[in-house]
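The chain that follows stands alone, in the form predicted on its own, written as C-alpha cells.
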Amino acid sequence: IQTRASLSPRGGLEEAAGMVPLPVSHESATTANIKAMKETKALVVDTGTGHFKCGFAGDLWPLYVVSPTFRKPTWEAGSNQRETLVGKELQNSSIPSTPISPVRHGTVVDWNSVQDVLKCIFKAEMKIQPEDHAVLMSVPSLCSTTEKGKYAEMLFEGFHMPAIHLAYQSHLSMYSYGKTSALVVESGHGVSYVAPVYEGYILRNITGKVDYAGLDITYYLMKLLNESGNTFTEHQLNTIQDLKEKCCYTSLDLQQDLSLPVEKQQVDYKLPDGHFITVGKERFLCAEALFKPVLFGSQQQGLLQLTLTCLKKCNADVIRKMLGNVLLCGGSTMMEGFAERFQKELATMFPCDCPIIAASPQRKAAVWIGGSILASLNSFQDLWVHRYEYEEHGSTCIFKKCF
C-alpha cells in the first residue's frame, strides 16, 4: 500500500526552506464555510501518547505541550465542580481524581475523554472557540479507515470546525526537515515507528512499529536506580523522567563505559526535597533498551533491527535514497549520543553505502513543526476538507485530499 503525501513533492517544500513558514492564507470557494479562516490562524494539533502539541500554523513552535492524563475529579453527587481537569488544573490540583489515559501506545482508545483533554485546551488553555479555526490533525503512520474517520466526526460534529486535514506523523516529521524523501526513525512518549516516504509516499506496507518508547526507558530507569539501593515509585515517574534528561546518555561504546573508574561513571542529582542522590552506571545502561527492548521484558526488535528490517523489504534504488537521509525525530531520540550511536551500528550494518543520519535540535517537535510548516504553505489551502463537504461525502473526502 502506498500513500501520496498531502503535499506536491516538488514546489511545495521549497517555500519552507530554512525551516520558515510562510503566513497562513485561507481562501475559499465557500465563503460561508470559512468566514472565520479569513482572518484567524489555522491551528496544527498532534496528539501524541505523551503529551498534545497545540499551536498555530506559521509558528516556529507549539504555544501549548500538555500531557494528555485526563482526570475525573471523584466529586459528591450533586456537585456543580469541574467535571474534568487537565493541563495547568491537574498539576495544582489536589482534589482526588481518577486518571484516564485517552492515548495509548499512539492508539486512541477512548475518543470521548480526547476530545475533552483538546475542549479544555482550546477553551482553558488556547483561550479560543475551535469553530473559528481550521485544524491540521496529525494521525499516526498505520491509522486504519475507520480511526481517520473517528478523527473527522470528532473534529467536523464535535468541534464544528469550518475545515480540517488529516496527516501521517512520519510525513510531518519529514517536512519539518525540509525532505520529500527519507527513512523517518520516530521515538517518542509510548511509541517508535521507521517509516520510509519515497517521493512523497508513505510505504505503509513496509513501516514498522514497536510499542515501546520514552516511557519504558524512563520505568527501565527507574528498575535500575532502585537495584541500586533507591526506593523510588511510580508517582514519582516526573522525577525519574527529569533524571533521564538531565544525567542519561546513549554509550557509543559500552563495555568502555562499563570499564570506567566508578567516579567517572558517577554524576549527583538534585532530587525536588532539595536531597542528592548519586547516579552511576544507569545513567547510559538505560538508553541500551532501545536498541534491546529484551531488558526491559519485550520481546519486540530494537530500533535499528526494526530499521533494518524495513530496509531489507526496500529496492535497491530505494535503499540507498533512504540510507541518504535518516530522520531522527521524537523526544526519546534527544538522548545525548543517540544519533552518533544510531549512525555507527547503522554505518556497520550497511558498510558500503556511508548511512547520513540527520538529528534536528528541535526533533522532539518534529510533527508538530512539519504541521505548522505544512499549513502555511500557499501550494497547500486547496487541500482543506470544508465542512460542507464533509457533510455532504462523509469521510470519503478526507481520503481524498487528505491521503
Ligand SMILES: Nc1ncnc2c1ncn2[C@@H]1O[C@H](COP(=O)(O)OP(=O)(O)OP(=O)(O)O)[C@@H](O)[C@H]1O
Given for the second form:
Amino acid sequence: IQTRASLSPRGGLEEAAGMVPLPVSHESATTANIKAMKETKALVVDTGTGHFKCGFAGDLWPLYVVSPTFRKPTWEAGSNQRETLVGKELQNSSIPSTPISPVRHGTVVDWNSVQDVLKCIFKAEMKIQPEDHAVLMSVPSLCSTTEKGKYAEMLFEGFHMPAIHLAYQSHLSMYSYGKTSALVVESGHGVSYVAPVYEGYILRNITGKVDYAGLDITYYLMKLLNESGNTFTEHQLNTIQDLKEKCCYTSLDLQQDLSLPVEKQQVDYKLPDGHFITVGKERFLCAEALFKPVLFGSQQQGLLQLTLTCLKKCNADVIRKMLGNVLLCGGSTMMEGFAERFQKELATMFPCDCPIIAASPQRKAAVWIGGSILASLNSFQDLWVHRYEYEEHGSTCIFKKCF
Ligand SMILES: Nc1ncnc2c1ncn2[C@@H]1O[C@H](COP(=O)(O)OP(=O)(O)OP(=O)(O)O)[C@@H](O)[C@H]1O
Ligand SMILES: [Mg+2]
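Got the form predicted on its own; could you also share the form predicted together with this ligand?
Now the full complex is given, and it begins with the chain already shown.
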C-alpha cells in the first residue's frame, strides 16, 4: 500500500462550493491574490494525451475539451517564436503547420508546450486570469516524484496560481463513481491502466500500465480500411477517429460476427467531402486490438491480461472486493459493446466471483468529474497547497498534502 486517498467523495456535489479558504494572515500571500481567490471558483484540469479537459470545480462536465496538439506554423520553423494554435484557433486556421503533441502515452514530454496550450485555454477560451484561481490538476497514476515537482513548478511559477492540488487520475476516476475501493480499468487516447484502489489507497506497485489506447485503435482501423482498398493517410486521422466512434463496436462473439452475411456487417459512413464509404468487418476487428495488441504490433499485454496480472498479485479478500467494483473509465471504454465483452471475459476468468462492471455514461470524462467532486468538498479545502507553503517548503508540501 503506497498512496493515501485523503477523503471520501461521498455526498460530493451537494457540498460543492468550489471556494478556497485562505491563509489570510500569511505574509507572502498577497492581498490581491487572497481577494481574487475568495471571489473565484477553483479550476479542474485533466491533461490527457488526446484532450485537455478544463472547467470549474462543482460543475458536472468539463466546459472546455481541447486537443493539446500544438501547431507551430511551418514558416516559423527554426525561430523561437511560439504561435499557439489550439482549440477554435486551430480548427479555423489555414496556416500550414506542424503538429506537436506535448503529452505522449499520458506523460508530458514537452512542458513548455503544455504550458502554452494551457495558457491559451485559460486566456483565450475560458477568459480567466490563472493567478486568481486555485487549480486541481490530475497527474498520471504512476507519475514520478520529479514529474509531480514539474507540475507544481508549472502551476506556481509558470501560472502564478495561488493554490494547487495534484491527484492521481485513477483516484479521481474512482471518485467519479462515488467509490473508495475499486479496480479502475482506464483506457484513454494514449495509455491504459488497471489500478486497484483499496479503501482509499491506490496500490501503485501492482498497478498495470500499457502504452496503447484509442489512438492505436484509430491507426489500426486505418490500416484495416486501407487493406480493404481505401487510401487514407495520417492527415485523415480525425475522420477515422470519428468513424471509429460512430460506427465501430466490440464484438461479444468474434466468430459469430465474422460469420454474419457481409451486408449485416456493413454500414455506410459519410466522409467530410460528402462521399460515402462502406465499412464492414473492420468495424469490430479494430476493437479487438485492445484485447490483442499484437494485432497492431505491440508486445504488451491486452487489457484483460493486464487485469488478470494485476489481480493475481492481490490476496483473496482484495480480489473479491476488486471484482465487485470494476469501474470502466476513459474514452476508449466507450466503444459500443466494450463493457459487455469485458464483463463476459472477466466472468470466464473468475467464474466463482461474479465480477460486477460499472460503466457510467460519463466515463469518458471520469478523471475530470472526480476532480470536480473532490475540489468542491468542504472537507477537501485544507488540502490545497498554497503558494506561500510552496515558496517556504518547495515540493515537499505537495507530497505531504496530495499523495
Ligand atoms: N464512443 C467511442 N467509441 C470508441 N472510442 C471512443 C469513443 N469515444 C471516445 N473514444 C476514444 O477515446 C479516446 C479519448 O479518451 P480520453 O479522453 O479518455 O483520453 P485522454 O484522457 O485524452 O488520453 P489518456 O488518458 O490516454 O492520456 C480517443 O481515442 C477517442 O477516439
Ligand atoms: Mg485520460
